[in-house]
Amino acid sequence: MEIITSILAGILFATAIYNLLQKQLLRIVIGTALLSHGAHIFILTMGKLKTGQPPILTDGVSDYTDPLPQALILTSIVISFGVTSLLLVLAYRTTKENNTDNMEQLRGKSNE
């Protein structure tokens, strides 16, 4: 279960870095919230995943699932969630002021 989870983290990866390379701020955006998910799914693998095991120590429970990692993604997530929000407003604003969304063009380079 690791492995498969540790190959989608990495294709996550993969796709984040492939989209922020390109010229299209909505892209861009999407590259970062790929980019936050894929550290999600790795924080999780990392916290080695067990099925069916509590996440605090009761009484006779011998074997049981680390709470911090879940904590660190909680987080996490309503961080990436408030970055991601304010990345779309930003990029609504850019593209309705300058009237493209072409990061060649908003940067002053003629795009021949």
Given for the second form:
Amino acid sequence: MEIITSILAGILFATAIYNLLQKQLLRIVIGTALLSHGAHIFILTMGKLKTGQPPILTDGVSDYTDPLPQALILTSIVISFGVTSLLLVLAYRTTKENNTDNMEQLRGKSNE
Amino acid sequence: MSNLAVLPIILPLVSAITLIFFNSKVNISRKLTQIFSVISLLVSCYIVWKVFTDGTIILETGAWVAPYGIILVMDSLASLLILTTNLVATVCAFYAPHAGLEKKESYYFYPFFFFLITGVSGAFITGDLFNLFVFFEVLLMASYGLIVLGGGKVQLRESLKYLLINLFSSMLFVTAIAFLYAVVGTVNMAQIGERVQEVEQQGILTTIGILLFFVFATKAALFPLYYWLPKSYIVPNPVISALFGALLTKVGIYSILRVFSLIFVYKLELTHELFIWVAGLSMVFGIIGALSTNNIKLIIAYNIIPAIGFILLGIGTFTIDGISGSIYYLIHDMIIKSVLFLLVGVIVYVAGTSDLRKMGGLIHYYPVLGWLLFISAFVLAGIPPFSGFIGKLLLLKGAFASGHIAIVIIGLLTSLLILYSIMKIFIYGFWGDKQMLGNLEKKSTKGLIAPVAFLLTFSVLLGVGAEFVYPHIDSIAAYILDPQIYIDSVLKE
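Show the same protein again, this time as the form predicted together with the partner chain rather than the form predicted on its own.
Shown next: the complete complex, the earlier chain at its head.
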């Protein structure tokens, strides 16, 4: 199971980097979203996907899944959520002010 | 009493939250900011005194024992960096009201300012790798807010790039933590150190180490990963540039110092040898950038890169001289970089341009400003009585002793070119005919010069008072070189 999720995370990383290297601004934003999905799946995988009950204390259950990676992912999700929303607003304003969403044209002059 | 360790995080956090409510009342915000930052400074002075007399303060948050809860470790190195951070912050708080921020102050400038300090302090104190990531995000989020404040065309464009590169490296950080968790099964730095020691850093661990180095090198702007820094650091207001130049990259290099002196220290010939070459290349490429431009803000921004290179060189040699040189240089550079950014802010304000070719003769109107820049150029380049000298001397001594003659020569040449790049500002900007600025009216620099001069005295004192400072730095270096002390003090077995 770990192998399958690792491959999935790898595919997510590959598509994310492909999208980050595009010229269009919105594609780059999509790339960052895919990147954070890949990273989060990685945390889940690295905590070992052994079968067990959800980490809620119940009588008569001795086998739980690892609760720590889940807490880490939850933290990381809200952080990347915040950054992504900021990024979207920033991309919107940048496009409005500079009249372009092409990263080639957002390069800037040498001395300003 | 161990609650003292959390104060550098709590105080700025409470200040930031308080200032949100006084957002529209700019005068009250200014006064409150100054009061809060002075309080933080005094508290951090007390913490330094306490740490140096009684030893490391360890706070187990929520009374959970070491590897299970989050641990805050206030050791001698962290406490000194906290003190320097608060010093720079206080100076910036007194400089900011005169810095021409205009409307930006009522758009949550001061809350962002304190959130940045919260993140930086937290990153210095924490003893937990994932918590370090969270504090990185706290300071980065605040820096996104500050860098885009004002929202000019150029500013928006450069902050977008800054945000993207940091988002990418943050996600790599998360991935690196995931890998490390899979191998050692913990995120507490002391316990990771202990478990890596048990297997003597075999197998995949060095790869994870290099991945972490890649992440921190992006934050710290080291050789192949510095391209985002120069342009994004010159777009915001000088106060914000000064805070960034003094604090952000230094958090990255501090994380490298921690991780590669505590956890990954068993394959020195691989990791630390790499550092020495990265350090050399950072110096060369950084200084080439600084020499290539006539934009005075850009000259200072490029000068961050060789300084980070010098600090990394000390970590790379991993001898007592190298590490103490690194620590000395780290503290010196935090102070002098903010001094330079603030001075350049004043120069741009009085000259009305940041292009060196359009200036000249400023010394006739602003002699104090000119001589301050002159002294800070000497401090930065490492001329003997000042603080840059001792750090650099120790670093190069360490590199020489470990047989890296080529890097020593590169380091010395870089110092010469650093001096040239700053002197260029002095020669073209300040020397010359009085007439060159004939059509420019004299502007008041009231309130701008005093904070900078105050900060610069610390740079001078750090150099002149080396007899007093050096033994402490030396003992910190000895402590850093023996990870067992850190591990034992946190895990208490």
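Here the structure is a predicted model, which means the values were calculated and not measured. Think of the rigid core as the biggest set of C-alphas that the two forms share within 1.5 Å after superposition. Residue numbers count along the first chain shown, from 1.
- After superposition on the rigid core, displacement of the C-alpha of residue 81 between these two forms stays below 2 Å.
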